[in-house]
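Single chain ahead, by itself, as structure tokens, in the form predicted on its own.
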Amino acid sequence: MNILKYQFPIHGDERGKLVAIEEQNDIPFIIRRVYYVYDTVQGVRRGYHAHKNLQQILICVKGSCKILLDNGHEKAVVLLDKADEGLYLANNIWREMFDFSEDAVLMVLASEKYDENDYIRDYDEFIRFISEQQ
């Protein structure tokens, strides 16, 4: 599985650090939606879906979490624990987020606005969708 992480430049001095992310410069799409997940209860898994068209960059801006990626043929687990590192998720990737640290804040940059019709929330449907795309 091809896992693509983006390393964002850190700017800073004795006052602290700053990470700036520019659409189509630091990431490969126009940002149409930003959201973040926090105060996740220990032991809870989130996600359990794929997207037909949406692309995303996931950044754990505080704490850590793990992401299970599944392209229908192989699976991989990726640790996110750096505020200057983003995980690119193309469409057609099943994702599950888990093992959140108590202080985790997971920010998501999305290529599209929320559209329920873009979600695939059933794993068997996801496998059928992937098979039809090939």
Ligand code: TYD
Contents of the next structure:
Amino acid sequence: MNILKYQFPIHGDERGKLVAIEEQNDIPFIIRRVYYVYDTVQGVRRGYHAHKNLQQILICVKGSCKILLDNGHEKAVVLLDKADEGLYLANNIWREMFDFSEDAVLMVLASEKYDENDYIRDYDEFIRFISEQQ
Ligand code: TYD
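With the form predicted on its own already on screen, would you show the form predicted together with this ligand?
To see the whole picture, the full complex is given below, headed by that same chain.
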């Protein structure tokens, strides 16, 4: 399975580090929404959905977590534990997020505003949806 990670430049100096992300320059889409997941209860697994159109970049800006990606044919687990690394999630990918460290802050850059109609929250429906696309 093709995993696309973006390595963002770190503008570090003696004061510390800074990462800047510009839409369409550092990532391939216009950012219409940013959200972040934090204070995640230990042992929790979340996500369990795919998107029909939405593209996202996931950045664990603090701590660590794991992301399961599933395109309906193959699955992969990606560890996110670097503030300068972004995982690209295209549409039509089932995702689950788990193994959050206590301090984890998972920031998500999204190509669209929140739209519940873009979600596929049932795995069998996801499999049907992607087979109809082919
Ligand atoms: P949910 O989709 O369950 O999160 P996850 O995919 O990480 O398991 O979202 C949790 C709640 O937050 C749910 O009530 C919907 C709401 N929400 C928004 O209002 N806007 C957003 O951009 C997102 C991602 C979620």
